[in-house]
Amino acid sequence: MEKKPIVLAVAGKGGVGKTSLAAVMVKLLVEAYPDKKILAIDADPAVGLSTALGVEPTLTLDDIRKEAVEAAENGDARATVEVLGEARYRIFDCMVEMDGFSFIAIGRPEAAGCYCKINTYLKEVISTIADNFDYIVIDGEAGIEQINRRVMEKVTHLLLVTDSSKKGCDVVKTIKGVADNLVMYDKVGVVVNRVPSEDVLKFMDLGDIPLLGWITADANLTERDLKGESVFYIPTTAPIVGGMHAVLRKLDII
């Protein structure tokens, strides 16, 4: 039987640090699995992966919506059809080969109007390269839905970050509820990001999700994300690493 990828999303509410987890998950897989493929998808409009894994994309799949949606609404159903042909061959121009792992940006969501077709398409495309790939990482934005509207219907693991706010574990919470209606998962846990102390965590309502794991504040990964330094250069000692090094063994993943 053919092998499924691990599809690991990540979501939370803004400003929790999703990007950073997400990008120290990339590094710890390419670090742990040399031989094996690994993809990134920046599915966040502001693409902050790409700067946190050292990546500068050029294209993005949205740039592909695009061509296909101003053809459409040229009325040029030729046109539309040779560039949805075209499509899955152009999705290769979007990816960047990096170093122990491959990188594709999803862009800025499209425009206004429903183009079902068109999206529907390029999520299968998407999916049919996610075959190719062991792993895979998505960054995606504030909300879930996104992810099973313009990425792929189903992940394995789906990692809910939060802070010790009050907010950050109702948003978290909402989002599960979404998710169980919208997306296909096997896996769900939550990452509690930026706790000041391990006392914080016995106040945390987190409803049912299962606590994978908590991450302390770090200055010097603030001062990194600031700089726009890759997370390939995060010593190993840094609690990022540890603590998601401990919830991707909590996940059996490494």
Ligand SMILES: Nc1ncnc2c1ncn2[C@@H]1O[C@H](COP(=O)(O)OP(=O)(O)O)[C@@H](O)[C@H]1O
The other form holds:
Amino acid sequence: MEKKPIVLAVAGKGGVGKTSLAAVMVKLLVEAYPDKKILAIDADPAVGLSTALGVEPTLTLDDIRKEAVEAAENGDARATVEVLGEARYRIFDCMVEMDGFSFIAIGRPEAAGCYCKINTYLKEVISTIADNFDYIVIDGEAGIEQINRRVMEKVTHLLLVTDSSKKGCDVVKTIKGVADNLVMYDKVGVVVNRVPSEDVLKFMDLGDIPLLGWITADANLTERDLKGESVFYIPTTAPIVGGMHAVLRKLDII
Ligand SMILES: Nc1ncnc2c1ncn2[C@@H]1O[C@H](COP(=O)(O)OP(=O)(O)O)[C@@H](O)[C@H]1O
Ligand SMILES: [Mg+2]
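The form predicted together with this ligand is what I want next, because the block you gave corresponds to the form predicted alone; please supply it.
Everything in the complex follows now, all chains and molecules, and the chain you saw is the first one.
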């Protein structure tokens, strides 16, 4: 039987906690499944997942993509096809092996404005390497772009993250609308982060999107943030860990 990896991705407005929640998911998966192959992808050009996971990033996907483009432009004797084929192989050079998981980062494309080329490459990368893993967690860029560009096409579990703001909810509903057509997800839902109290939830309009869970403001996270330490140091009793554990249970992942 063909094995299909579980691909979890976070999406939502900037600053709502996507990177923090993605990092905590990696931590929970690593702890629950020490024998499974887990991959964390930092797909946000703003970068952040590496710090949250305590990874020292080295080579990024954008470095590799640039090398390939340069080789082709400099009229490298080899056929462009070969250079691109090599770029595929070089993907594995970007992978950092950590205790219990692998990590790869998209990097910061320098060409101002448009990330479309790196997004096309990222999509290719995800389909190339996906089958080598059991669980993949993608920390996406804020907003809708990567959904639109089908980078998230292979995502099986789409976690829409928002705070309790109307703007955050609007972004989540917009993303869901686009994802319904462009993402082949099995499950989708909202995680509300930094909720002042549970009462607030009933005033939030999330449309028809199921609520997967909610997380209060968590001082543990603030403290780790301050020190620049990874989420692996956050205690199991922390609201963000308990909250995400409940979300993963609800999705039948843990
Ligand atoms: N539940 C929470 N409690 C306290 N601080 C939080 C919480 N969730 C996120 N943060 C903090 O908010 C900031 C933005 O979070 P981040 O995960 O980087 O958001 P995003 O990736 O969506 O931009 C970070 O400093 C993070 O530590
Ligand atoms: Mg982020």
